[in-house]
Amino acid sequence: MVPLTGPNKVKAAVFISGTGSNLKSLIKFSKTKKSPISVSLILTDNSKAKGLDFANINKIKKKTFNFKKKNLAEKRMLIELKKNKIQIICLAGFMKILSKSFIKNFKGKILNIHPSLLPKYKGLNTHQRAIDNKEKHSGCTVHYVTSKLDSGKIILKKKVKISKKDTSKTLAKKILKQEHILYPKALLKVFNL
């Protein structure tokens, strides 16, 4: 990882596909003194992603990429990342799977937040699956991205109790609250702060 010196923060790109609530919390965190990152770029595969509003509000550069031609989209994304001197990528509700070559090509680090206690419940519909299996806990995990879905080295996890009344919606809400706390903590850990 790039060493941090003084006020120089590491330039981060956040990839989103939807509402961007984790993006919002990462932007808020990046403006604090203790944050090792500054959010310099927001990339999305969805031009209607609500999270792009946070790019506008915070005057952060944003770009949309069409994933119909994945290889082309990834090539263009890599060019954009290099051009903006991005050193770390935070996936925050980015609903596309990045190719092996993209992950290899981005020599910095790629982090992701996943709404379950990995290695349990990789992929989608995590909350419903946890409830259906009568789990007592679920939670969220920040991990490094590898070419295998939700399988990279775990940085931090946070447990959330599942109550008998929980639906996938209420559980998602509870876990999302914890995601907003966990992602910044994981970044501090990555930079050994």
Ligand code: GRF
Contents of the next structure:
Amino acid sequence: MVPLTGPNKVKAAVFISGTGSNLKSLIKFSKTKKSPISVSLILTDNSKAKGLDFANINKIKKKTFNFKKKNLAEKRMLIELKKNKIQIICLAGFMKILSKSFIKNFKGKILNIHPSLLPKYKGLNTHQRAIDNKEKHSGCTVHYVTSKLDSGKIILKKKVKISKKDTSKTLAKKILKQEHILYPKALLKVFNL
Ligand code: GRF
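Show the form predicted together with the ligand, please, the one above being the form predicted alone.
The complete assembly is shown below, putting the previous chain first.
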């Protein structure tokens, strides 16, 4: 991707479904001088997503799409993305799986953050599964999105130690903290910065 800075930052859309703590960290990063992106649009499948508060606070355009009709939702999302001249998509706790035909429109331009050291523990319940398997480490991964779940090319990973006392809740908290650092770093890497 062409590295751009200053007023010519690449317009990014962030897709969320829940709390939006990664969205919060991406917005904070996007406001720094070194950020190659500006968060210009926030899309969700969940009108009650707490993360939408960050859209209001930061005056960023937000839109909800009903995924009961996924085809239609994706078509409408694509229209919105084009309208807003979005060039890169950051999935951040977005709980819907995007179709092949949607992804084709943004080939190599959709990133996701996943709370495990991929390729280990794709899918849900990553922390409990890592603990149950007596792993010594888990962590988080930023990767490109392809039509195969959590399987696209890895951009960056961060390892986090699992202690004997960790529950899935405490581990999630530790990893989430690292996610907030890793996603901006991965964006810098994507833009060769
Ligand atoms: C994060 O752990 C992310 O890796 C996963 O969903 C969680 C979202 O958290 N995909 P938040 O909404 O960014 O706080």
